[in-house]
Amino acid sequence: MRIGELSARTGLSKDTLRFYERIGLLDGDRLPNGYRDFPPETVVWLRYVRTAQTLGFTLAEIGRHGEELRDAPDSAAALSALFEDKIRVVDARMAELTALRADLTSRVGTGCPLRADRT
């Protein structure tokens, strides 16, 4: 299918699809007339990409892990492992944000909340 049809079927702009192709997330064949031609399974792949982004995965992670998932003998187990890894990252980030919040809270109402040596 051509890029216009792919755009219509996925709700993604042609510019987004071209960007995904440029960074290696999408692989379309070039027809002799220069048009891009994408296989039907590209629609499913792009739904995966959008869902993964919603779940906090970067485009780089999606590209890297997408190949692993396609080649995995048990994609459900491989996907669960990726989710567990992402949960650990989220938990670590939440701990960092909790510490940041506590620091900010302790500085509220101080004379100079940006001073590192306030006591």
The other form holds:
2 protein chains.
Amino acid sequence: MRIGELSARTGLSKDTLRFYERIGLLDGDRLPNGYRDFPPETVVWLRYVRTAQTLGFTLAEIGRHGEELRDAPDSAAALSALFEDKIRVVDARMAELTALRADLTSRVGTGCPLRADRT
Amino acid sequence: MRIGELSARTGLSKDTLRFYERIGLLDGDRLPNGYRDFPPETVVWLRYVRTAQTLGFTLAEIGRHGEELRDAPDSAAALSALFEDKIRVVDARMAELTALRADLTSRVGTGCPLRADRT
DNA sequence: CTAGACAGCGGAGTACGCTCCAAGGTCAAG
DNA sequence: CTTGACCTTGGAGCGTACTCCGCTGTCTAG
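Switching forms now, from the form predicted on its own to the form predicted together with the DNA, please provide the structure.
What follows is the entire complex, opening with the chain shown before.
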């Protein structure tokens, strides 16, 4: 698929996709005319990239993970390990959020000032 | 308290604190000699800023919320509303994470490739 | 053969959130 | 009166993640 279609399917701009290719997040085959040609799985990969990003991973990290996966001798085991790592990250983030939520909840209804400037 | 102490107490660099003042996140009184002088509550405010940041709020948004709070006629009610908003954000993030976690879990043990490039 | 959609490239620009630096002022201790 | 810790300012620079631009090449339909 060419860049326009990938853009339409993922909601990412063509510029963003070209940018992702430049930083190694996407590796594009080329058609004989020089146009980029992406396999359909790229859509899945990009969906993953976006969720990983919302998890707080940088594009560089996401790219590194992708390479680790690709280079792993035992792909299934490597994948499982990586997923387990990410699950741990997710769990840690959720714990943080849970604590923050409790903190916020406890403040609802109280007049506890966060910012006493100019008071 | 002067900037050095605030820096030590919050773990934020002096440069960061000065930067926060420039963008209006902090408003500093000054001592007669020109040194910044922060009230103790600033520590609490900065703790809040950092947690709000991990929630994905930009500094601009955080600053705006701070002003809304300050300008609210009924401070306690405004605070409660703001906290409830934030709780909703937290809940949404947690839902995302839960979904992602389930997705990851379901992939552990399967060889399901995320990225089929160069395969 | 031309119009128009689509693609390519390189490079500049933007927003955010810092981070560092140089040059200099303030102040308490020795 | 100097040393040293602490403070001031303005401005430059950086990393991340885009975003835009101008110019050019490709392909398909009429």
